[in-house]
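Listed next as structure tokens is one chain, alone, in the form predicted on its own.
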Amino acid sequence: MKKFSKITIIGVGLIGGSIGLAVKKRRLAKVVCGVGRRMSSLKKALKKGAIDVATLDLESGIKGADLIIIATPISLIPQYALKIAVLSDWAKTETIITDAGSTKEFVVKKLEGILPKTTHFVGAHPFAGSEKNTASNATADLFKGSKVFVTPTKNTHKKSLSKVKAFWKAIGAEVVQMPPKKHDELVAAISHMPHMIAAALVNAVSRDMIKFVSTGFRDTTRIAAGDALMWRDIFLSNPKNALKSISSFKKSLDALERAIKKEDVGFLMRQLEAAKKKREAIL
């Protein structure tokens, strides 16, 4: 793909810093920019190798960007589109704006509300990542063979889709494009899902308990240890999908504890070898 002049990456923690080591890994871009709040968390990715500039100052950070990727927490994207839109004039004509959020509706539809018609938006969801969240820990082969979505809408502006389509691959991801109500009908339950009950789990235990955990406890509950401002975010900005996800849960524990309480043996081994056949068919 074609090389652009200045990649800017608001929000340089593990997803941004990951996007910003991958770029210079395939010299994607002249320039990587990292925009940030503090700088101390702008420094951890620079000693990482994941930007070459760092600000905190937005307007320096995006003039002349041709790719501005905003990968904040979902609450902070919206604020930082604002404040992109009041700036645009310092951003090159036609700047293609895209996000890593986790939920697409909501984002989606707030910045095609805010950003002015000279900048292009597609959002954006790379679905990878880790419990550990800042730039330390990035890797520039983070998204290699990992799905990211796309979810452009009736006003997405189609070279860009398909240049932010290009960027990704290029950086090692399998592109999946699907709207923003699909996509989050999606996640809820594969990925929001998850953390809920990993989350809800730990908190069933008491802290004598914790400390006999052993491999299963730690292996179901891996991704409670994640950013809670982040997941917060997830959850109250899909809140209808979580809650029917939710309830989906509630419905396959409850048909447990009613064949544990009638000790229908019959129906307990098929939920179980039903749920052994489905997880040794996730590669």
Contents of the next structure:
Number of protein chains: 2
Amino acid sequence: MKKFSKITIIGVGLIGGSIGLAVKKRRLAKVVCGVGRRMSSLKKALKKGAIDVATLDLESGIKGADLIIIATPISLIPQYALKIAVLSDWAKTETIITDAGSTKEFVVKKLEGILPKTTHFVGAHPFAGSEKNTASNATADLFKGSKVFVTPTKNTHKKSLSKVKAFWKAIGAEVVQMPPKKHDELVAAISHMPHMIAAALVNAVSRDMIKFVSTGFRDTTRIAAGDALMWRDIFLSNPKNALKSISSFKKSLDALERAIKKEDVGFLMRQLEAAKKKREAIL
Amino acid sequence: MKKFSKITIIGVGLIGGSIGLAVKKRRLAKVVCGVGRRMSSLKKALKKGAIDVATLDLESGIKGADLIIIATPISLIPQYALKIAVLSDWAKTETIITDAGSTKEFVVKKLEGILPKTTHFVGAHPFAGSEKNTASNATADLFKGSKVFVTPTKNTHKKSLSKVKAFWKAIGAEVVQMPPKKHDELVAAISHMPHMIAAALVNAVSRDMIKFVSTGFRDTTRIAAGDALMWRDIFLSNPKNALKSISSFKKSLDALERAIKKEDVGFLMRQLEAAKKKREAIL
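Could you output the structure for the form predicted together with a further copy of the same chain, given that the previous block was the form predicted on its own?
What follows is the whole complex; the chain from before opens it.
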């Protein structure tokens, strides 16, 4: 992959910080610039070696960048896109803009609306992370072996799409390409639903009881310690699919509930065996 | 702790096998005998060094034992207790009988009804385990740092209770004593509920989607790979509390669902923050 001159990462939390570390480890850019809203986060990223330079000023941050990655919570992505749109003469640059938002239909529609037609925007979602989501927890290999969803539309600039895909591959990720809509249905089921369930489970257990928990409860609810704002944005930017997933989960739980209520030994056994078999297949 | 002459473990899966290994590592008995229904399981336990001798014959297995531990799935515990009851002259022995069942009210009531008043039965539930539940996965330190619930009633022989507690402590566990009823309410919330939810979650996701899952889904559903028969017995021997837990979980999930539906940003944020804070407290 041809080296970038300047990669600018907006939002240097776990994802932004890890992108920076990965880029620097693999020498994919001459300079990595971090842009943020708080000097404290930028300092953490600098200290970690995730970025070479840091700034609170978006204009100077994106100046000369040939790749801009917006790695903020979803609700901030359109605001940054708006500011970026007015700051550059997009007809003259070849800058690629991408993002790391966990939902794609909302983000891609918004950004295709906001950014001029001459920009080179490609939606992406690195499917990696942790409940520990500051730059201090960033690692250069966070994306190694992880999937990254790249979600082009009919408006996507083909050459930029190829470059974004090559970029993620270069930092170790497995690129999976699909339309934004399909992506959002998928992650609602395999990512948003588990988070809602984990949060609901924690909230359903009293403080008296929670002190007795063991590994089972801990594992089942680990993700509930994730950043509340990030997850709030995820659910509210993909509500239709999130609600659809809750509804299909409830049906599945209702089936177990009915079997226990009716003492339907056979049905309960079959449901548990089906879950066991399906779960073992993804060990 | 005074050494036992002969400890007999009925059912040598993960729990029974790990008890055997722990006893042998700490030399807590002159001999450890394993009793089972299948020679294949007993051979695994022998090979692992979890038991010294193995037999399919209950009578010879329990002969001369001063501690009998029933570590089978719950539905088999009463059957073994019945057989044990008729095999010994309990007025003359000082044998302690205990179990490792994950629910206690059903087991303790049954066994206090079945075993003669002269027996020394003490209900117990080692709160440890794994979805990999054969003797091949047994370890001498499975109980180290784990909680073991000991659930005496007004009928429990005091000296035997002390001995059972000392036994679990000797193999590394933290003993928590509580009445069977309170135990069952507690584990329904912190153990049975997570399992039902994990199983329901796996069953709610299509095979097409499940191949894309990441660490979040994997952790949330790990326990769904647990033994179906063991869990079936757990739910059906504690149905009232299991159903009560499902109901309080559903309320908690409904709250998130409503917040997403109504786009109640503030409420959703508070719910997610509450879950995060509570979960972080048990990291």
